[in-house]
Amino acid sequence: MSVRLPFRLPPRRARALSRAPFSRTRRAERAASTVTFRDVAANEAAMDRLRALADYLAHPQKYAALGARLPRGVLLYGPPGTGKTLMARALAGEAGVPFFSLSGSDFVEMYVGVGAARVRELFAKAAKAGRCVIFIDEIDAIGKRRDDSSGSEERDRTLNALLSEMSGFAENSGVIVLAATNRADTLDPALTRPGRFDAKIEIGLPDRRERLDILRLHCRKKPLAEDVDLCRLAADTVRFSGASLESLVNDAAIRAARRGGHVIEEDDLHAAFVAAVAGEDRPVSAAREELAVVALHEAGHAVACRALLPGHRIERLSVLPTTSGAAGYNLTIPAERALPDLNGLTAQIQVLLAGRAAEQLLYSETNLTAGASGDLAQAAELASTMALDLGMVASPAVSLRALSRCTGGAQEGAALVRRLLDDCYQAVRLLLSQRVAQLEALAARLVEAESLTGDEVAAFFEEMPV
């Protein structure tokens, strides 16, 4: 077996390459950020901590007089699209200091020594600038946990250079290093120990009030019709990130311009929301028999959701195929809960399995369709999280263990996941068998209309209770 070793450049050549025209290191040239805290909405707890850092950058002598030492490194972590880069820029803009920005992948090259050279060059520029903000996005590209079994020599060299540079600059020098990641749990302990990135700020998904603030921020320079209800949109966009909300508003503006409108209408925002969640509707091309099966599948989801998740709201029910590849969809606005419980999560699994259960109950016991593939994948993932990570299983012997972290727990956990899925499927099938008339009537109405609004679905359940 042959092993290819990385090509090693002489130090002088490595430094020259790091400054080559094609190198993305040029993005780290001194720049002034025009973004301030006024351009950021939501995550108030995180913003308060960044305001303290901005005050330090603007008035370092106030802190030095009291012997206070500010963190050398600040780690911003959270889901994608929550505004980590925006907040870093806002910190520099608010404090009025230079901003140096690089991505972790900018340090990674096939040539050994280039990444470390770029790290040293970046910190040298920051030292010349004096008070400044260094921002490293996607730091997990170079800062993943190291072990003896795997790893990259070049990545290790780059990480060691970063650790050395962060330990090297003086306390209260006015240089603050910010880094962002979506997976803080994968970072090397040497990177997060005191003296490095010892301050950690979570940037989470916005809640309903914060989503309203974000929508107002992105709509402040856009003409809205008088009947636009941003409060309703904020309630509908559960689990949307700030970037997702900005994209939604922009899509609505494009739709308004495309139809020749002068303002953004409520319909534009609603169409953009549906497209973001389910994809764009396409004309029906399925045969009548296939359409009936799709309608029965989606009706199964709706009936189960109505019975098991009363806090959820069905926004749209459709048998129209979408650009996302779905043959139909049940667009449901989930209840916003900070702490999901066993009953709620079990009900979610049952609703996910209700489409397949409806097909098997009323269409065919043996000739099943492929329409439930996405539902089954989501149900298995949720059941796996409940059994392996949360200890939400019936057996007292394992309910207090996270089996995913136990040696030898994989086999035991797989059996628990399988049993949980089987129990949920049998329960939702029994539920639907007690609501056959309701299920058939909703499927027939869906075939006729092709799509039903949330109000139409609610009216149907009022007309035809169990």
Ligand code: ADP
Given for the second form:
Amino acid sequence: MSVRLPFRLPPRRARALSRAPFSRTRRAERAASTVTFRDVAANEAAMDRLRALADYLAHPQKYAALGARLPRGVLLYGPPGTGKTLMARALAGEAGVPFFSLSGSDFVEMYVGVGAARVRELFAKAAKAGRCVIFIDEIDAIGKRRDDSSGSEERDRTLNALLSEMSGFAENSGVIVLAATNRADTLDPALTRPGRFDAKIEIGLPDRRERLDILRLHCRKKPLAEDVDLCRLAADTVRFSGASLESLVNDAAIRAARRGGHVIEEDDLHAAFVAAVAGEDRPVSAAREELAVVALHEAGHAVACRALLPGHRIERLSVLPTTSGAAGYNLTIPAERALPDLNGLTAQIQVLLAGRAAEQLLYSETNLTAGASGDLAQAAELASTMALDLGMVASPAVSLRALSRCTGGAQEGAALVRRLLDDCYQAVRLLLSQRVAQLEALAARLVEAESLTGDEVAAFFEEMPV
Ligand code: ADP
Ligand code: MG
Ligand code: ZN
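Write the structure block of the form predicted together with the named molecule for the protein whose form predicted on its own appears above.
Everything in the complex follows now, all chains and molecules, and the chain you saw is the first one.
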């Protein structure tokens, strides 16, 4: 049974190993080739994009021949422990190219100029290697927004060195720069400009099915008792990241070894699970209840969207938190309608308010969820644009004036915005009350799966018309 123990090699042995019979770059190569895409589970959408990059790294001339331009830098963002570092390594391993990495935290509180020098050194080494993956972990440590008051000159220098090294790379040189962060929202916009980290890949928390895949992967080389039910464990581990699942399985293996067992029993996994959640402020049952409220909220958006904006496509519906706040639901607005009309804007406001309306309809006493407050802010913004700037309000007295631009308009405008929001809220609540069965069925499916793709949502509506 393979058990990972938190141990260190004695120094002499570690040094001997690092003097292995290959050169520095060879060492990077060797290290990278040990991890491939087979070691990563879940995140299908992200893995598809990484597979495309791996193909490019393996055969850059194929792309150069067609004049294809690939992203120079790819930013992986998402909660800690979701496998960003793992994926970066796996990309290099899969393509069979060397892997060079630095972590942003290595630069914190460093002497002047050292960070910038390290960046240049890293890129120089990489340039010699030819095709390779350069990985900058925890890039937020050097790439924070510069207007942030804690900004330091030293960090700026490091960041500037990184940006200039990146723009110095020739296109199609077979170098891919990957960076990872747990917080994409705090990054300096200079980093995400074209020619820099112009591709972004979100790495989310795994949903129930993905957790099962990750558990299975980490149990590959571990003997499990026959009665072990990984499906149930996957269902219980709501909001666990890949890293917490890996350490849960490892903890169970350690427990099994300690009691002298030959296989991992259900009890070992259960004990490891209890130990993992014991430190959490929220017991699992509460997390489950929360899931039901969030699912209803997201289902509200989806049902209203289906009814009011039939031309819009829902990309994804999920009850898992993301790093950008709640946002369990993702809607694409078709671009060809550049100038939305009154009905279109009203419908958008109603769809935004539908999450909260669904919560109130079926759980009258819930507090405002974090997601709902974001929705309200967005709805209010849309409503005030309509009322104040576009003069698009169905009130004959004011509809032709842009209120924000005339004196005394502000107060009149605020009242209008409030009325507009109120009307939209009542209207969407009524709409949902006529679709309670659909709403509840979608919410139930969402609690079960935790996230649904756009196709799954579309299929649901086909199966279950009003
Ligand atoms: P991050 O960089 O996003 O914080 P890591 O890549 O450091 O996460 O993940 C730590 C460990 O957790 C990995 O080495 C792996 O064992 C496990 N892990 C995380 N995500 C996954 C995944 N999607 N598939 C398989 N293992 C994972
Ligand atoms: Mg990491
Ligand atoms: Zn919402």
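Source: prediction; values computed, not measured. Positions refer to the first chain, counted from 1. By rigid core we mean the largest C-alpha set that fits within 1.5 Å across both forms.
Point to revise | Exceeds or equals 2 Å, Cα of residue 121 between these two forms, core fit | key: Residue 121 C-alpha, core-superposed: shift of less than 2 Å.
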